Every structure is written in C-alpha cells, then in structure tokens.
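Just one chain follows, in the form predicted on its own, and it is written as structure tokens.
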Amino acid sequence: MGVTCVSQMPVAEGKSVQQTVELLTRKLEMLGAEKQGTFCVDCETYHTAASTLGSQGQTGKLMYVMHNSEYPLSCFALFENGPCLIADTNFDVLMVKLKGFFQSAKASKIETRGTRYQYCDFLVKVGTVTMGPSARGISVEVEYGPCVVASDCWSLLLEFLQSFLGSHTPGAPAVFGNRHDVVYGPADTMVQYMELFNKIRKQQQVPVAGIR
C-alpha cells in the first residue's frame, strides 16, 4: 500500500448524503478516474469492564474494533491516543471471551460503505458513513500508491484532492506528523478512520439538515 489520507466531506447545501456522494463520484469520473469494485471499514467501541476499574474513579479506557476490507484476514484494535494492535480475524472471538474486562458499547457500531476509483496511481474510496439504519456522513480516502513515506508526496497527494474537492479539501492528517518521514502503514489508515468516526459521532449531538 502507499500514503493514506481520509477526510470527512461536508453534505452539499440542500442535497441528502446520498446525492453528495454521487456529486463526488460523478466529478470523479470526469476526471477519468475507473470503478474498481467496492469497499467497507467499520468499528466497534469497547469500554473496559466496571469490575476492571478501582474504587479511586479511575475513568475506563476506550478500545476501537475496526476491519478493512483491504486487508480481509486482518482486525484493528486501536486505543484512543494510544497503540494499534494489528491480529488475525480471530480476535473478534476473543473480544467475546473478554467481557470480563471490555465490554462492547450499546450502538456503538460504525462503518462507511462505497466504491473503490482508480485514476492513474491514485486509489480513491468514497463512502457513506452510516450508524445503525441512518447515513451520517461521508468519508473520502485517497491512497498514492508509489510512494510510502508521506513527507516525499504530500504535496502530490494535496494537488490531487484539491482537483475534486475544491474548498473542502483537508489538511495534512495528525498522523502524518508524528510519522512524516517513517513508512507509512495499514495501522496509519486505521488511525484516521478512528479519529473521523468519532469526529462523525460527536456532530450527531447536533442535529444536521439535509440528512435523511
């Protein structure tokens, strides 16, 4: 894989997240970019378990479940500002025998589901972000594939998001910060599906128009 930048794109004024997304798609096909199948990441949040915790307040850990279905023999466990531990698909068993110390949050459930565009050496991924029945948000990734040290393509990686974008495109993503010039990996992706996920979470608190 190559250097991963995920963004949130805001839902276009008067438009349902559904039809943003094919504004999205519809620019990126006139760009010439091509349909190469589909993709989906999800998360799951665990906190830990009351009778794990001290009798001094301790505040519990949260713990992030995530898939790709880049890597489909593969789970994510990810700690918020912490480790990300990468495993076989066998962990989502032993999540089950650990509920004694993480238990899974009610509806905590997450994911984002699209179509998978080729254009030259960019991969790119538009998504719905859904919780539950209900479309949330929507989520875009682009991959530059040559390239796997962020610091020697970011300013490519930039220009081409800017190409269909436009106003709404991203900064540089935190993680490229504390991993500018270290080669970038799958955990990388992983991270800044995390932090958008719960960006897309804490904005439910208000309510958005335009969503159906």
The other form holds:
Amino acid sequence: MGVTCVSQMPVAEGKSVQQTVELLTRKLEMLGAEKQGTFCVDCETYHTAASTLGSQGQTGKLMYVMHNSEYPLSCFALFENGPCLIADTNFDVLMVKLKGFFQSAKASKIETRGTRYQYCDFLVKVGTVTMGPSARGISVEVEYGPCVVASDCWSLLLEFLQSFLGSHTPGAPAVFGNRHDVVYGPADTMVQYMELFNKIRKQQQVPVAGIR
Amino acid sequence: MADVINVSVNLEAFSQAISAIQALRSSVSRVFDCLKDGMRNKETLEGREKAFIAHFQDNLHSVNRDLNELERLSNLVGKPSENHPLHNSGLLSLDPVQDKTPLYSQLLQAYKWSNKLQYHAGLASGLLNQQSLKRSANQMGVSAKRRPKAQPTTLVLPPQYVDDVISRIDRMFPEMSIHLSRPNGASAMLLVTLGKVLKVIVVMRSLFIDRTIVKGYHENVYTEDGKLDIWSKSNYQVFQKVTDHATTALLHYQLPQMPDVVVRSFMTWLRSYIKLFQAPCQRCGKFLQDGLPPTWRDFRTLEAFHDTCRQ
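Please could you give me the other form, the form predicted together with the partner chain, since above is the form predicted on its own?
Whole complex next, starting from this chain.
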C-alpha cells in the first residue's frame, strides 16, 4: 500500500459532473496513463442506539462502515476521530447482529465509482460521488506505490497532482501531518474518504434522516 | 595503364629514335631501288659502272649513317625500370578487360579497406583497454608461464573475514542495516534495509559484489519457502531503474586488490538513496520526469539526477 492522497475536484463552471469527469480522464490519457478497470468505495453510517446512551446524556458517536474494491476481502469500520478497524467481509453480517447497539442511518449510503488509471508507478482513480440516485461530486485518489512514508513523498505527489489537476490541487491531507516515519496503511486512505464524504454531505443541504 | 609502370624513358630521344628508324627504312629501300633500277644509260660502259657504284655507295653510306644515329639514340632512350613497386599485382593491371574483369581496381579497394580496418581496430583496442571490465587481479596478457600458480588471494577469503567486514560496515551507518546469510554455499547474500525506503539484496562472491536487486520497503523479499528471493524483480518501475543503476555502480567501483574499500564505497553510494523520494533533480529542479523521481546518484558527488538529466 503506497502513500495515497484523496481529494475532491470541484465541478467545472457550467458543466455537469459527468462532463468534468470526462475532462479529467481525457487529461490523464493525454499524460500517458492506461485505463485499468473500475473501482468503488462506499460508506454506510451507523449511530449508537439511544438505549445505550448513559443518563449523563452522552452524545452518540457515528460509526462508518466502508468497503474499498482495492481490498475486496476487507471491511473498514471507523469512528470520526477514533480508531479504524480492518475486518473481513463478515463484519457486515456482524453489524446486523449488533442492531441493538448500532442503528443504521437511513439513506446515508454514499459511494464513489469510477475508472482506475495507471501511470508509471502512480495509480489514479477518478470517481463520481453519488448518494442515492444523484451525483454529488467528484473524488480523485492518487496512490504512489513505491513509497510508504507519507512525509517523504508529499512534494513528489504534489507535482504529479499539479500536472493534471492544475489549479485544483489540494493541500496536504490531515493524516500526513501528524505521523512522521510511520508506515502508511489502508486505514489512512479510508479516513481520507470518510472526511471527503462528510464534506460532500454537508455541501448540499439535503436533510438526511438519522444524522443528528 | 602504362603510366603505372615507372618508365624512366627519355621521351624526346624516343621520338627521335622512331623518326631515325623511319629514315633508316627509307635509306634501305633506296638501296634496293638503286639495285633494281640497275645501271643508267651513259656513253661508255665504264661511265655507267662508275655511276652505278657511286650511287650504290652513297646509299650504303646513308644506311650506315642512319643505323649509327639509331644506335646512338637507342642508347639515350634507356630501359624501362626493372623494379616494379607493385610486383606481381602490377602485372594484373597490364592487360585487363576493364568492364568484365575489374580485377585490379577491386584489388586496390580491398587492400585500402583492410588497411583502414586494421588501423581502426588498433585504435579501438587501445581505447577499450583503458576501461577494463575485468575484475580479477590477473593482469591481461601475462603468459601462462609467468602467471602465479596460486589463485589471487582476494578471491579466496575466509568467510569469517567477510563476516567481519560486513558487520563493520553495518555499524557505519545508522539508517542502514545489513543482514548476512549463506543459504547457497560459500557466497554471502546480504539483505540491506535502508530506512523505510528500500531493501537491497546483494549477492557476493567472496568480497566482490556480484549482483544486486533493489525492491521496495514493503515488497516481499522471500520466496514461498522462506529463502531469500534473489531473482524476481520489483513491481515498481522506480525500483527497477534503481536496480539498473546499482548494477552500474558495482561495475564502476572496482579495486581488485582492496575489495573491502569497494564494498564500503558501494554502501556509501547506496546510502544516498535514503532521500529517493524527497530530493529533486539537481539539473532540472523537478521531482518527476516521465513519472520517475531522480533515480541516478552521481558516483563522486552523490547528487541526485533524473536518468535523462545526468551528464
């Protein structure tokens, strides 16, 4: 698992989400990237059931259960600022059994689907973020395979991002900042996706049942 | 092709001799004309005989004169030079049918070509000998009688000595750790881990470095049965490139008499890769070129360059 940067690409002026994705993929193909199949990252939200909350009125925590097609046999469960659990796909079944403690927030499933591109040692995934039937935004993920320490290769990643994102290049993700010399892992990627999805959810003021 | 033959002929005397021959011929034919005409009609028999004899003598004198002249001129003409500089091949040029059998011109061309080839081959071997790739301690061209019977000592070192050298180098650099093993007989195999950037497998032959393979920090370096995998390449293009550069380096650092200095220099060069992803290219200032970071490290200054940017 190499160092990965997940960012959002704003939709171009006067164009639809689809057209912006097409613009991006054409730029990538001009760079020399090769298409290598598709990818999908999805996220479901659970919140702690009211019955488990103590009398002090603790606020319930939100738990996100995510899947990534890059790791088809795994399931990731994470809290917003808390630990991330990497389990196998049976975890979904387990969540059903834990209905008493964690309740699924209805209509909160958000996912991003798109194509994978390979350029030299870079893996680029451009996906459309959809919530239900509507497309809400564009996610761009760039992974640099050979390097596993985030602080080492940020400048290199930035240069690559600038070459095809131009002015929409993001800043360094938060997960990079606080961990020096720690080996990067898939959990960090899922944290970035979770933050991206939350940002997109907040962008459109669609009331989603179940969120506080 | 008479100009090829070196004729030291006096051409003037030659043309004069030719006209002298003509004069001689005409005076000889005058003699025979005189004889054919016989005696002219004169009053007395004696008169006719005298006139005839006088005429005949005149003609004979002129023949004599012309012959002497011719002899004199022929001595002046001289002989064509006996020493052909071309010897037998010059004889080929004497009577060829140029269109059908251009033997002599082809012979000349072949000779010039083979001369040039020999000259260039001499130049090339002189240049190539300066950059010898032989890593043994034997000198080139030493005859079998003078070559020492025993193997050069640097090739047969006790394994304990090799272990000592390697462990000393291991302690030299804090961010580089070297693990030595001997799974395949006497040759040592080193697994060098450089920070969290890369792993290098070095196959040695006594204290000489034979082969290297560079892989990523998180890539698997063991085969399924737990032995060190010395054959499979890295999955990433950047490390495949660094493997090529490492092979160039192990051929560059050569000192057959002092192999431990060589191993030390190689490890120092390898250590410069700790900043593989952080250092921009010294020439163009960028990080990426065709998707690759600066993978070349200069052998003397250890500066980072892109493979296409190095001088």
